[in-house]
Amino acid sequence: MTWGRTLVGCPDTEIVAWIDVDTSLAEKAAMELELGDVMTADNLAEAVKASLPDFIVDVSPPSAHCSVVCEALRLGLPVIGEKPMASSMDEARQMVAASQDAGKLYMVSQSRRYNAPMEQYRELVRGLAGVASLNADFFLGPHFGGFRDEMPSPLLLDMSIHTFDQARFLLDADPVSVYCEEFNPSWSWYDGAACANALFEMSDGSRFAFRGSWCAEGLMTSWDSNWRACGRKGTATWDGDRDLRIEEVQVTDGFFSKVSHERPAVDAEGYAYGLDGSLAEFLSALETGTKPQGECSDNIKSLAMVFAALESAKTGARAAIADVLGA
């Protein structure tokens, strides 16, 4: 429904069909969104033939992403879909190949990239000159109930891709390898490992360190994590909300360097956050032919960070991203 409201609220889009294996759910959504006589169906190919859409929005469960996206691409339609791209790296590779074979755009909506404070933080990070380390702390204690409580690796599988993808964005670098461990406290309400520590080597020589917990009670961080970047010219932090701070080296004489301190104000006027920003970039890419953030051949690197972390946690050894990406 969130994507439905986003599409309804966009002046450049119109929903012409709603497809669900359970047509009663499609009809209910159409009614709640006041879509009038919009077509509802349980068959993608038939709905495409009847409604003639310009693109598909895939909000199916992750286990269905591969089949839905590949079918839409074979039908000659661009796709924007929800993260994670797929439930396995084999499926993700199939989806990238399908996009290339069809010559149609498949973009994964990493909606957390569309965040004004984070974009300002990225500029602060760039100004540090030669970042050596980027650290992200993610500590939350959501009592979801349902499938997440029963997942084998709920933090890494269901949530970490947001933070991992943000690290690629902030550093403008790709992952090379990772060492990761995951664990579950005795008092955790999750069946699987709800905590993880991961250290990534990045292509620019920096290290990205992730510390996370999905059973952290009290003093919780933002959903966008708490960040610290250290570089040659100083250190910049972001609390995942609107608190940006930077201390830059001014004089290196003495036991500690003298630094300046700044807390930049967030400028977010007219900014398209989250799904609004993701949709806007997708539509622009369709119109101009430019490559958007989240294009599948790039986003698969963020997915590989997740599966490499899982492989490392399983084997107790460093995992190479190239081995996980495969051909």
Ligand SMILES: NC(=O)c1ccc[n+]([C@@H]2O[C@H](COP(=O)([O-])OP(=O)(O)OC[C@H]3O[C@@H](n4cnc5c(N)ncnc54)[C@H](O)[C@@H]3O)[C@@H](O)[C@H]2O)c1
Second form
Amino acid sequence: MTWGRTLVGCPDTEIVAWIDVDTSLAEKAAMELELGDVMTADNLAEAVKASLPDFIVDVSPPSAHCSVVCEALRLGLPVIGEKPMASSMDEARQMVAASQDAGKLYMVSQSRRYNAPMEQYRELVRGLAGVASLNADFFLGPHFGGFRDEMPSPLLLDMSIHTFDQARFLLDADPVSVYCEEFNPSWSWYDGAACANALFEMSDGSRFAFRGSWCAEGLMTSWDSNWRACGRKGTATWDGDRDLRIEEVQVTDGFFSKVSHERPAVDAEGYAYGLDGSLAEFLSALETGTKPQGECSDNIKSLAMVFAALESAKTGARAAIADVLGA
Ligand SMILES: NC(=O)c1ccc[n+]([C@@H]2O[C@H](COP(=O)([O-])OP(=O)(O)OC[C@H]3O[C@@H](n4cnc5c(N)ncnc54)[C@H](O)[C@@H]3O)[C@@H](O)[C@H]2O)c1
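Mind giving me the form predicted in complex with this ligand, seeing as the form predicted on its own was just shown?
Below: every chain and molecule of the assembly, starting with the one above.
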């Protein structure tokens, strides 16, 4: 429904069909979005033939992403789809190949990349002229109920892709390897491990440290994590909301260097946040042919961070991203 509202609210898009394996859910969505007599169906190929869309938006569950996306690409249509790209690396590789074979764009919507304070934070991080450590703390205690309470590794599998992808965005670097431990405290209301600590080596030589919990009661962080980047010129922090801070070295004599303090105000005037931002970038890529953020052959590196972290947690050894990415 969130995607439905985004598409309805965008002046450049129109929904021509709503497809769901359960057509009663497609009809319900069409009614709630007041789409009139828009086509509803349970078969993608037939609906495409009848409604002639320009592109497909895939908001199916992760286990269905590979079949939906590959079919749409084979039908000659570009796709923007929800994260995580796939429920395994094998599927993700098939999807990248399907996009290349069809010569059609498949972009994964990493909606948390479209965030004005985070873009400003990236500029502060760049200004440090080299980062040694980037830390993200993610501590929340959502009582979802439903599938997340029963799935294995709910934090790593369902959520960490956002934070890992944000780290790539902030550092403008790719992952090289990871050491990860995941665990479940005795009081956790999840069956699977709800906590994880992961340390990534990145291609710029920096280390990205993720500390996360999905059963953390009290003093919760933002859903966008709490960040610290420590670099050549100083340190920059972002609380994942609107508090940006930077301290840069001015004079280096004495025990501690003298630093400047700045708390830049967030400038979010007219900014397209979240899904609005990813849809705008997708439409622009279709029009201009430029490669958008989230393009599948790039986004698979963020997905590999998740599966490499899981692999390391399982074996107790450091996992190489290249091994997880495969050929
Ligand atoms: N970016 C975010 O913050 C964010 C937030 C929520 C969900 N998501 C992502 O969105 C996706 C969907 O999540 P959800 O919570 O809306 O799931 P959901 O289960 O509520 O809805 C998925 C729908 O897809 C339908 N479906 C299943 N298989 C299908 C198929 N093969 N073809 C067509 N329809 C099919 C189901 O019947 C269901 O109606 C997931 O990948 C999830 O990770 C992202």
